[in-house]
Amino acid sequence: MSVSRPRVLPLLSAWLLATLLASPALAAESRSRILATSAATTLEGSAGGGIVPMAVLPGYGAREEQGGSAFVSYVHLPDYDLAVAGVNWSWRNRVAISLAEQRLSHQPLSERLDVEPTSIRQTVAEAKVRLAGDLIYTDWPQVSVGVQYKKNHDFFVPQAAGAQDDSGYDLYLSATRLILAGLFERNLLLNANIRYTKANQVGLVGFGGDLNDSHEWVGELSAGLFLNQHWLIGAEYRQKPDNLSFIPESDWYTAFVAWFPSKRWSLVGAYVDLGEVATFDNQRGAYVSLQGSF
């Protein structure tokens, strides 16, 4: 049975957020990129939406600058709760690294499996490189490649479900474009990814399974419309692999509202539909994420 104990990364993320919100000296206002171009932060720590990364890099640093952010996120579903905290950093709008810690509470699943009511903790480390283009200023989209290494620290339940490994990697390629006055005279954000993965439920249920133990390509899409410079509405879709016969895996969907009151911080709220998650159907609920940038 896992023992609840303080973790350095969530505490660091919370401290950074509190410091950023309280201290004008550490704000991101002096960075060169325009408001909202840092995006939000996904559940895996990458700059993007809630469940789908984008080609943008975290923070507001441009060619000669650095930037980054800290974030905390929470997903509430009928039978699961997921808490995430993390930090990320970018250099000259070219290279970014991130680190996120996820903790999944799953008491109903433990009861169904007749095991101890534990939680599952996973760490995700990512590196992302902008390959070409710019979100706004070139004729082609901004294109980035990212690699995520994921380590599941509580493998008992994933192994009982048939997962083959407690760690793995995802590789993804993103293309993102902000079209000025693209729809109804409002700025339109478009994003598409391809991901190479064998993660079950993004790795929270391990990697690989009895149906498939190899990486495969899946697709991801997101789009948003800026109502003004501070408010963005949109939706996301994430295709999922299906590696386990015991627990079929559904594709994920979100509909979100993002608020960017300043470069210093942002707040995202969303309706999430994760379909069937580890034997429980109709996992629909709410998502919220708070991000502070520096």
Contents of the next structure:
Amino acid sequence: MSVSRPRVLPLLSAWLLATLLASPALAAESRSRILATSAATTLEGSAGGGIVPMAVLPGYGAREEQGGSAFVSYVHLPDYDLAVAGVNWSWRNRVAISLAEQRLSHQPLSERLDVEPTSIRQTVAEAKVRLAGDLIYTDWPQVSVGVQYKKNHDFFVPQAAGAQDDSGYDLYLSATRLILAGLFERNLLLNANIRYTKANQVGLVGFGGDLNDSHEWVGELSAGLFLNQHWLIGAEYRQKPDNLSFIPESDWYTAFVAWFPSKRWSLVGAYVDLGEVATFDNQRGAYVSLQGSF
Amino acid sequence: MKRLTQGVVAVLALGLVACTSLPGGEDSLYQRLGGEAGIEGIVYELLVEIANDERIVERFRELNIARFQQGLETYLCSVTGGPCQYTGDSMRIVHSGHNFTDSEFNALVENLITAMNRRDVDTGTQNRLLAILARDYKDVVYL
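Give me the form predicted together with the partner chain now, not the form predicted alone.
Every chain and every other molecule in the complex is listed next, the one we just looked at coming first.
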């Protein structure tokens, strides 16, 4: 029986976004990094795309500044819905912290398993450090390391599926480069990560399993092309562990369009293919994410 | 794992295409910027942007603006394949001792983009100029 906890983070994100909407003049516009270099925010609260983080830090603060953002995201799939809200903050384009709360609704799974809970909530806290390089201005990529601590708050269903732990951590190393006029005179964004993880479905189905209960390295890639200063199209790939014999786990893919009308706002829409998710195959659907920077 | 390999190949292929399509192309960037008049217009708009930008305007108070304006025009002309020879001090010498910051460099780039937008410079031309100027980062900041 899951106990209802006060949902502080979604409220905080909503309040921040509303404040951003209402304020006439805004700090984000006086921060110095170039439009869209804040990136969007992933489902785990990290600066990046939709499912794959990047080496960039959130907000628009350059190396003498700070900044951050708040976001809400929603994924609609045939048999699942995922809602995420969170905040992040970066200091001197060197370190960043983020917090995200995820809520997975899984009514069809509950019916299939004949269990009562119909949703799983998870909190993800992340710290990211830029180790070297600049996204644009150095000859080598910007390289960052991130660590994510994840706590699954509704472990009943994950445990029934064979997950070993209700919390865990991911470690990842990310390299990102924006090549100006890189392709067809458009700015080309390239990103590659390696991640050390034992999370099942990013932790929503717990950590570790009967097939494998130790961390392993997985790869993540994303690439995008800026059509102009405001529009980015691209795709992502995220390799996943496969720890549970009861529910095979697929790698994830997205194809996205991101719109950065100003430093204050960004909106991302994506087609997502999450493959087989906890006994339901062909989980292809839509992703939308709204981000406000401050 | 097979799909990961495909992904890696795709990204590498993108990188390869990217390297072969770098600036240095057919029509000179100088012409696409509108030649002498085009560059003068961009530099003028840039100065207007700087004058209204409290993040960096103080840095320009001590400068001889007319000299800066002319030096920048010549520099842009020379790096974009125009008929000019920039004979001033190197970027590193010009900027050393001022300890210009990463924030200030970014602010200047942002102002340049705004200036080019004001002058209706198309995206591809903007990107090619920025790609050239971005290389100067190491000769501008924290010196």
